[in-house]
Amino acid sequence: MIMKPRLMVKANLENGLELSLEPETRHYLIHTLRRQKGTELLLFNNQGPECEWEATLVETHPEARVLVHRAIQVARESTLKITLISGLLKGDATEWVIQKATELGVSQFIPLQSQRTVARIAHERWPNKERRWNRIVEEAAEQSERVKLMDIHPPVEWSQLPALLPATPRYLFWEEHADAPARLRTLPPPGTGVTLLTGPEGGFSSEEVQQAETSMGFKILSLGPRILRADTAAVAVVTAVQTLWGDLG
């Protein structure tokens, strides 16, 4: 059985609508997947209730045009609304975290520039970076069969963080705790949402951790006896809360 391609489109969808795909999407469908006229597709547009739309590719040149048939109700979004705040990471590590967070059902991603952050995104570079990150989210949503896209917030400094925090239980994961901090599995379910905070390659400073605990309402937690890479830690905490309280496993 050949899987139907799933495509993100930026258009209002309705039965009987015929629309042209964007050039990048056309190239992916026609030249990468080598699909021809008559191919059945699934579309989603990050709008309204959770659904995807059956469609057919009716033209391939000079444009790729599709005919929308009907909506199918689905239930793919996580039952737990997760905000992931992750320290900016070097190289393409942040992009990997964004991809995996999307696949795991995270609702919102906030990149953080803290004291020990090595990677920085200059203001003038952000529009290009935003476009690239949003495309990564779209591709990950297409692959993982999500119909809603993870929201990406522009990079924030530590001082800007309090104003952005959702009104949910907040957990910061820190590897330098002198005592034996609590573990996720010992906590009660957080309800409908949770905020997770993980650090950059150098971790958080003790001053940042203290401020997060006393001024921002974060509970300090441990991921266990091993020290994880920063990108691994971000994905591990999402996986853990989805397994404990969400819809994973």
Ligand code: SAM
Second form
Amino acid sequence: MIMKPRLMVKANLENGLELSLEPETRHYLIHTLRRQKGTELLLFNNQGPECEWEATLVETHPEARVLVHRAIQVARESTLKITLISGLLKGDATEWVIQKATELGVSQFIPLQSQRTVARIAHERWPNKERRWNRIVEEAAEQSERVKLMDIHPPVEWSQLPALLPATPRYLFWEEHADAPARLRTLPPPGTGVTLLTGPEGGFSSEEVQQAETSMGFKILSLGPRILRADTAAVAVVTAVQTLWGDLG
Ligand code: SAM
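Having seen the form predicted on its own, I'd like the form predicted in complex with S-adenosylmethionine (SAM) now, please.
Every component of the complex follows; first up is the chain already shown.
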């Protein structure tokens, strides 16, 4: 059975509406997927209730036009509302984390510039980076069949964190424990949401860990005896809480 292409569109959707697709979406549909007139599609626009829309490709040239049919309600959002705060990483590691976090159902991603963060995003570079990261989220949503997009927050400094933290249980993951550290599986279920914080390649300073614990309400947890790469740790903690308390396990 040929899978129906699933496309994110930035438009209101309603039964009977005919709309043109963005040039890059047209290119993907016509030239990458080589779809023709009459192709059945599934559209979503990240607005309103969690649903996708059946549509038909009715024109391919010079622009791609689709006729929207009915909405289909879906339930693919994580039952656990996860906020992932991850130290900004070098190269395209943050982009990999963003893609995996979207697939794993994270609702908000906050890139953190902390004491030992090597990568930093200059203010004037943020608009381009934001467009690129949001495109990664859209493509990961299309692939994973999410119809709601993970929200990407602009990069924040450590001092800005307290004002941003959701009112949920908060866990900071630290590998430099002296004594026997707490582990996720020993904790009670966090309720409807959880906030996870993992560090950059250089980790957290002990002052940051202490501040997080004493003035931000974070519980400091270990991920066991092996030191995970920063990108691995960010994805591992989401996978762990989704398995323990969400909809993965
Ligand atoms: N100290 C590490 C090292 O020597 O490579 C640097 C930090 S580690 C690469 C990046 C982040 O992953 C840490 O800040 C922490 O959040 C998380 N992490 C990695 N392994 C961990 C573990 N065993 N327990 C808890 N957190 C871990």
